Amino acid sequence: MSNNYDFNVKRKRPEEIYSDVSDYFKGEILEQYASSKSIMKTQEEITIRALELLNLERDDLLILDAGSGPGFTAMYLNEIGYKTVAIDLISEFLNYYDIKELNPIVADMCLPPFKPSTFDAIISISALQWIYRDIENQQMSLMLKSLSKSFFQILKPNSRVVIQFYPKSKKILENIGKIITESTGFHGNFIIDHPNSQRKRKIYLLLEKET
């Protein structure tokens, strides 16, 4: 992998235009997102890759889907046998869940309402950029610290977290790694698939909580 890849994102993303995720995901946009077969397919592919990185030894483990949106990841995990808890801040997204299969929780992923050492793994897809996207914003830094500490607390020892997200720049990517390692006992690294392709590139943060 070349270290000279760049982001070169010229078009503003929704998280740069809207100050709050709930200001963007509402009404027609929320419905289109939740009903999109292409987004569902993409998130299932990302989930499969996240499972590869987690390298779980059993399929009866409890996984948290943090920032779950309309449930593409949670539903897929449930279908292949994992016990899954899904949380999202936007209650309207949770209307798309099959309540007979999953019981989603309305909650902020930065302040998850769970006891310590609850989960065997945590997956978060396409959500982190809404929490941290401006290196000058102290509130965002505090929220990222809160998320990091919360994930570390609710994760069982010798377990992993995979966070897939879309950073705007390499500087933001580096700051996220710095804040998390300084705030918690997590060990980890970034995995970048197709680093030199703007269209295909996927960025994952793999974190491990050791004993």
Ligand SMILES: C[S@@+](CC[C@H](N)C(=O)[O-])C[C@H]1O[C@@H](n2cnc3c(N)ncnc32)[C@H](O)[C@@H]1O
The other form holds:
Amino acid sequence: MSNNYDFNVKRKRPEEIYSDVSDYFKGEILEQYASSKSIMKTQEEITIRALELLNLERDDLLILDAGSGPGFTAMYLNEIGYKTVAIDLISEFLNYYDIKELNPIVADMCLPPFKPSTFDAIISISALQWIYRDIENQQMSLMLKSLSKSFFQILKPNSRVVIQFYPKSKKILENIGKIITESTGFHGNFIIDHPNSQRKRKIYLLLEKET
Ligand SMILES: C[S@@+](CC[C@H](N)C(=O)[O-])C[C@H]1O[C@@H](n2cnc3c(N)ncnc32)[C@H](O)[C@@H]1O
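Now that the form predicted on its own has been shown, please provide the structure of the form predicted in complex with this ligand.
Zooming out: every chain and molecule, the one shown earlier first.
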């Protein structure tokens, strides 16, 4: 993996413009996202890669899709035989398709309402940049800590989490790794696909609960 990539993000992203994700994903934007076949295909490809990283040994497992949006990841997981729970803050996303079999729940992924050791794996695709995007913001650090501790708790022992996301800078990426490993017993590392192409680059954080 090359370390020479740079972020150089010139255009402001929605998560820098809107402080609250539900102010962005509503009305036409929500409709465009949820109905887009190309977004569905891209999110499915990212999910396939996330599964490769999780390297699960069985397919009758329960997986949490955290920040599921309309449920593209959970739909794919369900299609190939996994049981899922899909959580998102935005109820309109969870109601966009009929996804009852994916067990949709409106909830904050930083405060997920589940008992300890519930899930065999957690996948979160393209959501974390909404939670932690400003290194000066203490509230965001606290929410990230809460997410990390919660994920650690609700995951079964010897299980893994994959979080794919779009950090704005290398500093944010590094802080995320630091905050998560310092506040939990997770061991982990970043996997960066296509590191030198800003268009194709995909960043995954793979975390393992070893106990
Ligand atoms: C770009 S969408 C990605 C949705 C979906 N994972 C996908 O791959 O299509 C980001 C999603 O993260 C959700 N999200 C952001 N912050 C969240 C939080 N704290 N708890 C739950 N969901 C959150 C948003 O509501 C939104 O649906």
